[in-house]
Every structure is written in C-alpha cells, then in structure tokens.
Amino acid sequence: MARSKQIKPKKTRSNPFKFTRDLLDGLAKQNVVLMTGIVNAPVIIAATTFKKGVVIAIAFALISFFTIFTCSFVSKRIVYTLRVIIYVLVGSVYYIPTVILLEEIFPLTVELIGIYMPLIITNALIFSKTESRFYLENRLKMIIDVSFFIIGFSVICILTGAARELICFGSIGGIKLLDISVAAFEAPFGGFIMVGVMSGLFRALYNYLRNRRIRMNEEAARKQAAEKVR
C-alpha cells in the first residue's frame, strides 16, 4: 500500500497592514493605562502635577523607545530569561543620559518623582509587549506601534498630572488658575480615583463609538443585501 504523501501546510499569510486596526491600539483600544492598566504606578503615584507628568512621559518615552528598539536586534536564540536580563541592562544604560537631560530641563521635578524614575526601566510595556507583539513586526511597523503606544501613555501621564495639580492647588504648571485647593488628591488614592474616572469615561467613549461602527456596518450589509434582492 502506498504511504500518502504528506501535506505540509502553508504558511499563514501576514495580516494585511492596516493603520486604524493595529496603531491605533496604542492610543485606544490597548492604552497602557486606561484599557490594559499594565503601565499606570507612575501615573497613580507619581504624577501628582503637569511638570511631574511631563517629566515622567518624558523618561517613559526615551527610555522606551530606545530599550525595545536596540534590543529588537537581540537574537531569539537566547533563552527568555537573558533576554529579559539584557532588556533591564539597556534601559539602565539609556536611564542615566535621560535623567541627566531631564535634570538640567527640570532639575527640582525630577528628584520629586524619586524611585519611580528607576522603575521606568522596568515597565511592563518592555517585558509584556516586546516579545508578544513588537517583535512579531517588521522593524518599521514596531517604531510605529511602539511610539503610539508611548503617545498613549504620555497623554494621559500629563493629562493625570494636570488635573491633579488644579484640583489640589488651583493651577496647571504653576499657573495659578483656580481658587480652590484639596490637597488630599495629591495623594495615591487621588490617582486611583482620577485614572478610574478617566478609565470609565474612556471605556464608555470607546464601547460607543464601537457599538456605532457595528450597527451601521450592519446598516449597510443589510442595504447591500436589499439592493441584490431587487
């Protein structure tokens, strides 16, 4: 009896690129902080005024960008475990070059922030999106899918920062604004609350705008049918 031949399958064609689907995931539907929460210690804690939000979506997006793009080069081969050793080593070389920056822009702001700075060097969005799906793109798509994603967390970095400094002292990077003052939203939990807020608000949009782009597909699937039936 003949041995049939084996088939061997195909290989999967890549999805096709598509800029609203893939990189807009950064910004909306996979934003670090408001849908995915993997990136949100710095906000919650740390960024207590607009210059702390800057200075933090400052190191957050140099340290990042440079970390997951040099180490892009480094080869599958080695075990997971190194790997994650030299991403940790990277970001510590490009850490100290960014706070040397950062202090002579903001030389008072960034010995605020204090550890969280370091922890930057080890955020999720390096170890948990590196290997899951930056380095499953080409290199032109990755600098773009990673600087969305940074895009997304520095907004609302900045955006955190601001409110919180007009709700707790009345101004927006030092400018005095308002006549108000609740000092108690400098604290931790007045970051859990105003990124929990922001978190439902931004969830509420994206399900809306989500669901309306469902039904008028549908709309217009329903349309197309009718116009074939005549």
Second form
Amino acid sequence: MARSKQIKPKKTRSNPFKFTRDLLDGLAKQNVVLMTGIVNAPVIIAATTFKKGVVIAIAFALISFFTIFTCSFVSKRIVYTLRVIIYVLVGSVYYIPTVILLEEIFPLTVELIGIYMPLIITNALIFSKTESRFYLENRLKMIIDVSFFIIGFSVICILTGAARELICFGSIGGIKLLDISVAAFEAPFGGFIMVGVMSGLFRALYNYLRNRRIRMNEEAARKQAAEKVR
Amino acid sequence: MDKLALFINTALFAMFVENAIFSRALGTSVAFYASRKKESIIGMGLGITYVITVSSCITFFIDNLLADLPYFYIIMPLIYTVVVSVVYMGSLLAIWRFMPKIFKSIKKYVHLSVFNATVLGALFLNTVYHEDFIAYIGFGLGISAGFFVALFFLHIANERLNSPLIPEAFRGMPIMMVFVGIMSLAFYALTGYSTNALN
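Next block, the form predicted together with its partner chain, ref. the form predicted alone:
Okay, now the whole complex, with that chain kicking things off.
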C-alpha cells in the first residue's frame, strides 16, 4: 500500500496577537532570568548595585533589540549553523555605539561591570529565542514580543541590583536606608543563591495565580452550566 | 621548567579560582542544558576546550598587535567574535569534509559550544590577566577543564535535585541555581582568606 505523504505543519506563530497573553509571556511566563534562566550571568555577577543593574538593563535592551531586529532581515535560506555567525557579528557591531553612549553617561559603572558588558552580545535571547519564537512571528508582533522580553529582563536585573545593594550596603542607588551590611551577597555565590530563591518564589507565585485563575474559570463555567439546566 | 610551572599554575588558577561556572557564571544556561545528558557533557566540553584553546592562541597575537590602540577594549568584542567565527567555520568545514557522519550529528547544536559566554569570557579574561603565550594556552585549557568539572558536578546534582522532596516551584532551574551558589561558596574559599581581618 502506498504510504500517504505526510504533511508537515507550517512552522509559524501566526495566531492572533493577544496583548495580555504575549505581555505575560515575556514579563512572567517565560521571563529570561527567573523562569527559563537563559540569561543570567550579568544579573548574578555584575548586578550588585541598583546603578549597575540599570546600566546592564540599558545595554541589554539596546544590543538585543537592534540585533534581533536587524537579523530578522537575514535570509532564512542560509543554514542556522552559518546564520548564527551573522547574529554574533551584528551584536558586536551594536555593542560599539552602546558602550560609547553608556560610558558618556555612567563612565565608572561601565568599567566596574567589566567583561559582562561585552558578553551581552552572546545572550540566548539573540541565539535561541529568535529561532524558536521571534522569527516565526510577523515583524510588528516580533517587535512587541521582543520588547516585553527585554522589559522582563530589565525589571528583574534592576530589582536584583537594588535588593543586593540594600542587603550588602543598606542603601539603594547610593541613598542609605538601613543600617545593615551583609557584604557576602556581593560575591557570585550570593548572586546565585539570590536569583535561585527569587526564581523559586516567582514560580510559586505564578503557579498560584495561574491555578486560582483556572479554578475561577472552572467555577464560572460550572455555574453557567447549572443555570442553563435550570 | 619555568614555562611548565607557569602553564600548570595558570591552568590550575583558571580551573579552580576562576572557574567558568562557579566563580564567573559564564555559560550557566548552556551548562544547565548540557548537564542533563552524559554524552552532551563530553561533546560540549570537548567543543568548548577546542574553541577556547585555538582562539586563545590567535588572540594572543592580536592582543600584542592591537593592545596599544586607545579604544581597543571597545572593538575587542568584534575582533574576538571574528576570531571565534573563523575558528568555527574552519573547524566545521574540516569536519564536514573529513568526518561527514560526525558533522551530521553535531550540526544542530555545535553553535552552542562556540557562541556562548564561556568562550568569549575566557578570551576577555585572558586579555585582562596575561601577557605570556604559555599563560594564554594554560588559562584557556584550565577554564575549559573547569567548565568540564562544573558540568560533571551539575550532572550528578541534576538527578538528585529533581526529586519530589524538592518543592515543585523550586524544582529544575531554581534549585540548580541554589546548588551552584553553594558550590560557588566552596570554590570561593580557594581564593583564600586572611585571618587578620577578624582581629
């Protein structure tokens, strides 16, 4: 018997854009630091103060957004094994104006961040998420989606920086708030433990809210069904 | 003899004090991904070792040539990505030409072991710390060996940390992060402490 030809499903994310669902994806459900953990080195090691967190967030936003947008014009006929070279080269080109701009505004902070600033060019948002998500969407949807992923990273990066500064030095943004000093949280192990605990708590909160919403929807559906029967 | 001592010293320093995962968090997400299977630990480890060592040799000459440029640190990432890309392309072509079976099995994931924070981070750290060719190679090999060691630790922990005893929200990435944090604390002790600070 002749085997019928298998039709492969078209690989696109052409489902209609839902503002709340896609916003939640980048901000919470697939947050790159706390949920998927695909971008965490700058947050763990370099985001030790509020100011550093802000600088990393700006650098990440500028480099990632412009790289992803520019590389969306690269032909998909080129195999990914080679296309990835174009992505990393475009990223390192965008790094140059980004670092010049940030050095003008925060000269000392950029120096303190050190090697974690150029390492942003190899982040997984550019290498992995582009292929599995962003480049399967239309361009407008992609721009909005990328923006939410970047906002999700930036919020967590700044919050982690602020929390670590508060624990380490009792201040936020240089303003003294508490009389405590647990300097260990500035070290890498402090960063790992803090991000791990934050991630666990964030997941617990997310699961709780999701389960509550599902329960409420089920209850509402049950009530509706009961009313129909009456 | 001095060169050998320098090589061993630099390699051990890179492996334990500047460990790619536990001290620098370089390529943590790649390590979490690779540590799930034994085969990927070996594949990823060998790939990273090869790329870092070969690229370190090339960047040594580039650093000596261009280090005096006033804005070298700004164009450094671009130059290093070009170097890594050339190594990646050259190696891929060689594997494709002479070992087509291996090429087929690695082509889907090979970019993960080349374009990651461990490779570029090792090259940046080499530029910051060293001036000697032997030290460049020693550091490159040491940081790769450190990555290998970290992958094995993560692999061992991976099975135990996914037990039902761990609260559901912490299972997977969060508990691995906490584990890496504790390991990082142990590795941090290798940098040494002075008891004078307590007096």
